[in-house]
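Only one chain is shown below, in C-alpha cells, and it's the form predicted on its own.
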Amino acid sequence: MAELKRFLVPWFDQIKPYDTDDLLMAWSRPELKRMMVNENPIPPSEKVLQAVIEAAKLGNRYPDSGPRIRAKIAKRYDLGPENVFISHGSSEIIDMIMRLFVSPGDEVLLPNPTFSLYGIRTRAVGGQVVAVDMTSDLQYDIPAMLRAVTPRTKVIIICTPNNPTGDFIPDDDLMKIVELGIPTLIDEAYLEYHPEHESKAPLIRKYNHLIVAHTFSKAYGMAGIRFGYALADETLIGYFRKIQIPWNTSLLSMAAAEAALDEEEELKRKAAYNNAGVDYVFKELSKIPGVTPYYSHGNYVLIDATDTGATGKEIVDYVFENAGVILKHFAPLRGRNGFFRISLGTHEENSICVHAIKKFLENRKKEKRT
C-alpha cells in the first residue's frame, strides 16, 4: 500500500471537513425537525418545478454559460452580464476566492463567529485564518479588524447580515474595510429576507477588488438545487472563469433560478413567512430570564443562555431528545458557553422548539430548588 501522506500537501492533515453529519441524520430520519442548517421550510413553487422538468428533458446536452440568467441577474443591479459569475451555490464562490488569492501562509481576515466554511476553505489552500472576535454585543469590531491587517492579509470576509449573529454591518464600518484595497468578499446570502437594505453591488463599479455573493439557497428556498452568483469587476470575473470547473451550473439549476427570479411575489411571501417566525422566536425567548436572543435579519436566531447556567450543548441535546428538533450549538465566545442557534422552520416547528427550550429551563429551575 502506498504511503499517501508522502504525497499530500503538508497542511492537509490539519483541515477539518465541513460537518454534514446532522444532514445525514435528518435525511435518514424524516420525522426530525430540521432547524440546524438555515434551510427554507417552504418548498420550491410549481413554476420552479415545471422549469426543472422542462430542463431535464434536455439533460443529455451540456449547459452553456448561462447568458440569459446572467443578463437577468445583471439587470437587477444595473450591471452588465460581464459582471456576473454563476455558480454551484455561493459556497463555490468562497472556494474560488481562496484559490485565486491565497497561497500557503497568507492570511484571511474574518469575524468570529461567522460561517465556518470561510475558514475551512482558507485552510484547504494552506492559508491562515485570522478570526477577530465580535464585540460583546455581537457587532463587527472594526478597529480590531483593522489592527489585525498585515502585509500577509490577502482576503477579508464580510457576511452581512452575518451568520449566525443576524445583523448588518454599518455602511461606515464597511467602507473602512473596502478602502483598504484588499480583496474583499461581501456575502449577502441572507439579504433577500430584508430587501429594504440595498445590496452593496454598486460598489463594484468603483472598487475592482470587491466580490458580492448571493445564493438561492436561503430566501428562494433552493438549497438542494444549488445555484448562486458573484458580482464583480469584469476583470475579476474573468479570473473566476479561468479556474472554474466547466459546467459548474446545470441546466436544471439555471432553469430553476430563472423561474424563481420571475416570481417576486413568491419571494416576498417566503421572506414574510420567515420574518414572522423570527419575530415569534425572538419575542418568546426574550421573556425567559437569563436568555438573550439576538434579533436576526436572516432565517436563524442566535441565542445566548449562559446566564441561566446552562450550556448551549445541553439545550440542543435536550430539545433533540425530547422534541425531535435538530439545533446547532456554538463554541464559547468571550467566556460565554450558552450559545446555540435556531434555524427557522414552519410556524408549528418554531412553536415546538420554543416550548421545548422553555420546558428544559423550567425543569432546570425546579432541580435547583430541590
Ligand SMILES: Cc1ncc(COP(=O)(O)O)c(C=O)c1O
Contents of the next structure:
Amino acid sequence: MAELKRFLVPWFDQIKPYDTDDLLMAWSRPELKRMMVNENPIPPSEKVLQAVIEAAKLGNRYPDSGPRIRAKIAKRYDLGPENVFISHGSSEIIDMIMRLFVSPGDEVLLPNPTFSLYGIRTRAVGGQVVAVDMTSDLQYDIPAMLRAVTPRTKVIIICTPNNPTGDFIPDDDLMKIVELGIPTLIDEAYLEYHPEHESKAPLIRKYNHLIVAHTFSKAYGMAGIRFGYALADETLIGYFRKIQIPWNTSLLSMAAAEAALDEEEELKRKAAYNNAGVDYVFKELSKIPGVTPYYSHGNYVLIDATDTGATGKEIVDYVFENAGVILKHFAPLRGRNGFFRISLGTHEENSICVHAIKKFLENRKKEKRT
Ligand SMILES: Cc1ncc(COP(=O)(O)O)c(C=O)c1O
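Show the other one: the form predicted together with the named molecule, since we just had the form predicted on its own.
Full assembly next; the chain just shown is listed first.
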C-alpha cells in the first residue's frame, strides 16, 4: 500500500468535508421532513420538466457555454452576456473564487455565523478563515471586519441576506467593504425571495473586484438540478473561464433554468408561499418566552432558545425523534448555545415543526416544576 499522506497536499489531512449525512438520511427515509438544508418544498413546474426532457434528447452532445441563457440573465441586470458565468450551482462559484485568489496561508474574511461552505472551500486551497462574529443582534460587525483586514486578506464574503441570520447588509456597511478593493463575493442566494430588494449587480460596472452570485437552488426550487451564476466584470469572468472545468453546466440544467426564468409568476408564487411560512414560524415562535426567532428574508429562520435553558441540539434532537423533522443546530455564538435553524417546508411541515418545539419546551417546563 502506498503511503498516500506523503503525496497529499500538506493541509488536506486537516480538512473536513461539507457534512451531507442529513441528506443521506433524508433520501433513504422519505417519510422524514427535510427542514435542514434550505431547500424549496415545491417541486419544479411542468414547463421546467418538459424543458429538461427535450434537452435530454440531445444528451449525446456536449453543451456550449450557454450564450442564450447568459444573455437572458444579463438582460435582467442590464449587463452583457460577457458579465455572466454559469455554474453547477453557486457552490461552484464559491470554490472558483478561492482557487483564483487564495494561496496557502492567505486569508478569507467572513462573518460568523454564515454558510459553512465558504470556510470549507477556503481551507481546501490552504487558506485561513478569518471569521468575525456578528454583533449581539446578529448584524454584520463592520468595524470589526475592517480591523480584521490584513495584507493577506485575498477574499471577503458578504452573504446578503445572510444564511442563517436572515438579514440584509445595509448599503453603507456594504460600501465600506467594497471600497477596500479586495475581491469580494456578494452572495445573493436568497434574493429572489425578496425582489423588492435590489440586487447589488450594478456595482460590478464600477468595481471590477466584485462577484455577485445567484443560485436556482432556493426560490426557483432547483437544488437537485444544479444551476447558478456569477455576475462580474468581463476580465474577472475571463479568469473564471481559465480555471473552469469545461461543460460545467449540463444541457439539462441550462434548459431547466431557462424555462424557470420564463415563469415569473411561478417564482412569485414560490416566494409568496415561503414568505408566508417565514411569517408563521416567526410569529408563533416569538410568542414563546425565552425563544428569539430572527426575522428572515431567506427560506429559513434562525432561532435562539438559550434563555429557555435548552440547547439548540436538544431541541433539534427532540423534534427529530418525536416529529420526524430534521433541523440544524449551530455552534454556540457569543456564549449562547441555544441556536438552531428551521428551513421552511410546506405549511403543514412548518406547523408540525412549530408544535413539536412548543411541546418540547412545555414538557421541559413541567419537568422543572416537578
Ligand atoms: C448562502 C448560500 N450560498 C450558496 C449556496 C449554495 O447553493 P447551490 O445549491 O447553488 O450550490 C447556499 C446553499 O445553501 C447558501 O446558503
